[in-house]
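One chain comes next, on its own, written as structure tokens: the form predicted on its own.
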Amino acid sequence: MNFQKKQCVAMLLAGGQGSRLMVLTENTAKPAVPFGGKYRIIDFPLSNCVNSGIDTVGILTQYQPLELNEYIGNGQPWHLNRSHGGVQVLPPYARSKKSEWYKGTANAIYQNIPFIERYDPDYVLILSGDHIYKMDYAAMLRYHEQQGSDCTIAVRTVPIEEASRFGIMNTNEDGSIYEFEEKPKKPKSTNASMGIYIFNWKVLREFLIADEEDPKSSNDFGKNIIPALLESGHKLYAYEFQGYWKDVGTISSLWEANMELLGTEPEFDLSDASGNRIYARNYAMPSSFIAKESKNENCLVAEGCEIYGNICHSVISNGCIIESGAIVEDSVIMPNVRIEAGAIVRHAIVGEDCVISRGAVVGGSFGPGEEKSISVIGKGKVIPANEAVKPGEIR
């Protein structure tokens, strides 16, 4: 089969176990976790690719891939159902002697060298599947070309007190990177890596092969590939990104990112007024019904819902039913949840297909300056009538 040459191919790393999201990823891959009422986390990097003119995307899956694979399908919701390129799911595959899981981010790309070489690309864009943001990858690619870079790494400025949590890129005045520090105790700069890379493919291919042959390597971009490129004298540049970006790999960050969608001037605007629309699979549900007796303040309510109770500062996903007398405050309610009459949900994330029965109480309030204790109910769970789930409790 003849494959059309592509200037740039995107490889989306979507195989992480997502253990920090606990019960939310017991049966669901992290990129398939619902977000913002009608989306999944993976919708954001996929939409960014389409909006940036990148039409060939390999999605590298591993843990709990079934729901993610079904969601992606043939890529039609993101206009990636193409005869030349499009989207393709790339799980680890059995070799002649053994089946081998992806050992690290670099090894995942190494195992898929044949897929990339089908398209003979000049550049490869490496993305993570657990970040919420809108970004023009085409602008980053133009910067990469203008600088004559072998590898360009997207960075964002973080407060110096938080810099030790990230991989830090130390740069010269022209943006060239002279040092990479992995979670340094005493960071020299605040340029935090976003885990978004553009490589010249020929250079990356050479280093992936060498890395695979090193038995001491962790097969990781941050720990191995980037330091090896620097040590060998290749040109690496930092591309500064100034928009909204959030790693939603923890319960608190997932809750916070959903809360940041709310208000008349949200920190992250999901509207497509800028032309950067976020695409998602449309389940063609009916319009939501908001009953006259319900009270709703500062909420997002997706389609297919029936709202009879009171909702405040919350995100309600598609297909949910909030019965009369129920109260939902400061919470994220994932798809197809029923919250029965008299139940109270505060500062919580309720997973898909759950039932919060009559009179049950999930979570509670916390005052200014207190640590946020987010209660979490895992997918498909039923909280019995009149039962209490304590603040911060995981079910």
Second form
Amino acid sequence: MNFQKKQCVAMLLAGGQGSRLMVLTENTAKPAVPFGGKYRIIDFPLSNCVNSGIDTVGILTQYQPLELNEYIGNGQPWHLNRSHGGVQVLPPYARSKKSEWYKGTANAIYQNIPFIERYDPDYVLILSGDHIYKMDYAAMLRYHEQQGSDCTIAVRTVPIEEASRFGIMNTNEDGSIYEFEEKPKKPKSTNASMGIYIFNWKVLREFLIADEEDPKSSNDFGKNIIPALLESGHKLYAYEFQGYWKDVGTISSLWEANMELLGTEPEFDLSDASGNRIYARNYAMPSSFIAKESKNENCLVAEGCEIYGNICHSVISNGCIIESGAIVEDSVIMPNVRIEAGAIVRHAIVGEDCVISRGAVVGGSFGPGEEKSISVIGKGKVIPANEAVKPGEIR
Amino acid sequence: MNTTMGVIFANIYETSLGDLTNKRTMASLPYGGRYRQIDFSLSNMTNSGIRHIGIITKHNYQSLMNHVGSGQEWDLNLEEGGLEYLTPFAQGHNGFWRGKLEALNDAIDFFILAKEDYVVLSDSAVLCAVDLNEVVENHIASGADVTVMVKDGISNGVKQLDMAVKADEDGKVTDIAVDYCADESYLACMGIFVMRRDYLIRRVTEAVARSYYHFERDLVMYAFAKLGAKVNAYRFQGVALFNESTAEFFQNSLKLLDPEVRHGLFNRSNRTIYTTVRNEVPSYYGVDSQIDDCIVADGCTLEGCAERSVLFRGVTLGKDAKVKESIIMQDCIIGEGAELECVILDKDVVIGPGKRLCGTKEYPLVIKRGEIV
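Coords for the form predicted together with its partner chain, given the form predicted on its own:
The complete assembly is shown below, putting the previous chain first.
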């Protein structure tokens, strides 16, 4: 069939287990984890795609895809319900010769070469489903074209003392990359890879096929494809990104990223008028009711809530009920949670559909400068009345 | 309920809501922080399995079409059936239709070409969450020609009702009054009717042939009084809010603060009321904000105080502002230290810092859309 060509196709890697999020990803893929009161992590890269004019997005799923699949649906909330292109969920599938799971990030794209070829793209944008940020991929694509690059990698500057935790791109003055070091002990520069790549499709295709033929390869972009491209003398450029970006792959970073939405001038302003809107699947819930006896200080509250208790420095998601006398501080409450009368939740992430029964205490307080250990309650758990969940405990 | 189709009248009572319906239909009047009146009629129909719905409009229906769109939020963007806008035909000698009856006649092909056996007709002034399956089943069981949905405790001898009925215990209607300030012995009609499709087509055609145009008077009452038709009253037990005047709209908005009314309209388990999505962020409550007994939608930035009020999507409430018993519609900005009491701010109103506005519960002060005070 003769399809209309697409300049750029985005491939969103959403198959990882996200095991560092512990109970939060027990039954769901990391990109489907709720964030910021009404979003899920995947809303950020998906909305960025649409806001950058990319209308063909493949979402590679593997681990616990059901919730994610339902959430994506036909892509309508992100305006990706297109008759040509749009959003498509791409799980591994059986083939006539060799059938297998996605072995690594590069293998996942390799297995979907036929999908990409249907659109005959010039460029392929590779994204991860575990980052919170707003970014104009179109600007990155323009940079890629201007530099005549084969592969452009988005980077951001990190403090030198933290650089050894990241994949570091060592660049020449013109932005071209001469060396890539994964978690270097002695970092030479501070350009950390954000896991966002634009490839010339023809080049990537060739390297994916070559990589697949190498039995020793771990089929990973960072470990295999990028080093191979560098070695063969292809042109790789670093694209510097200035705005807010956060990897929310761990409990503490997920908690921090939620807290960074708070304040009159938050570190990450979701409602920033100049920035692009983040779209999410909306559930039909009535507006929230805020009772006289409640007290809300420095918090975000989504719709569908009934708030009778006291909330301070927290994010409360859709459909939560906070009963009279309950206290929620420095916490992230995911959708449809009920916190009963007199319960106390501090420095915690409470998963979807949980019940914190009367008088239960979750988490604790920390002094300034003290390391905060976050308590986590997995999806659908019921904490019995008057029970204590210790600081840092995971249920 | 594939045997039933629906039709919604978008323009009813618009003159009695003054500035609020000056540039929009009754159906697109905002309610409850994020809804429009029509969301209730539409959601009731789709929740009851009605998948073929016409919306009859007369004028000022841009905001309505903008809101409902293809009907996708109600899963009405269907190949077969789905949503149809029945906009007016100018009728040569007399221009636009004069009443609902002529409007139905304008749209008669919509009914003739349909396949469903029954039609539910609904105004958009009365808000409720109802299972229309039960109403249609009640209609069929009663053997009546027409069923009207009615509510106790509304008629008071002062409020003029479009239609009021007296009925016996079995629901058999014994008296009908139209455009009448009926006393307590009457049941108030909620503007929702059920009849067979073929019956509707026949009655509409015959009434219009005699130059009649008033649906309640010339179809329902005429059939009842002159043709001996059997009319059945379905007594609705749930919450029903009649938003037929500015004062009623104001008071009914504040009734949402009562959990019984709120949960009666927005039942979490079923009967979801759908509306158009606006991708707003969750509302932000500042350190000094004080929000007491309020309905708050998404996208608000709240730094001041609000008491017993409804705050729609995207409202900004400045520091030290005080809002009491007021309805603040979408994207209004209330400046620092401003004070409002018993006020309805239509969309996009800006209240300057320190300004004070005050109405009363019976005569709330309405500020027109987009005004800057």
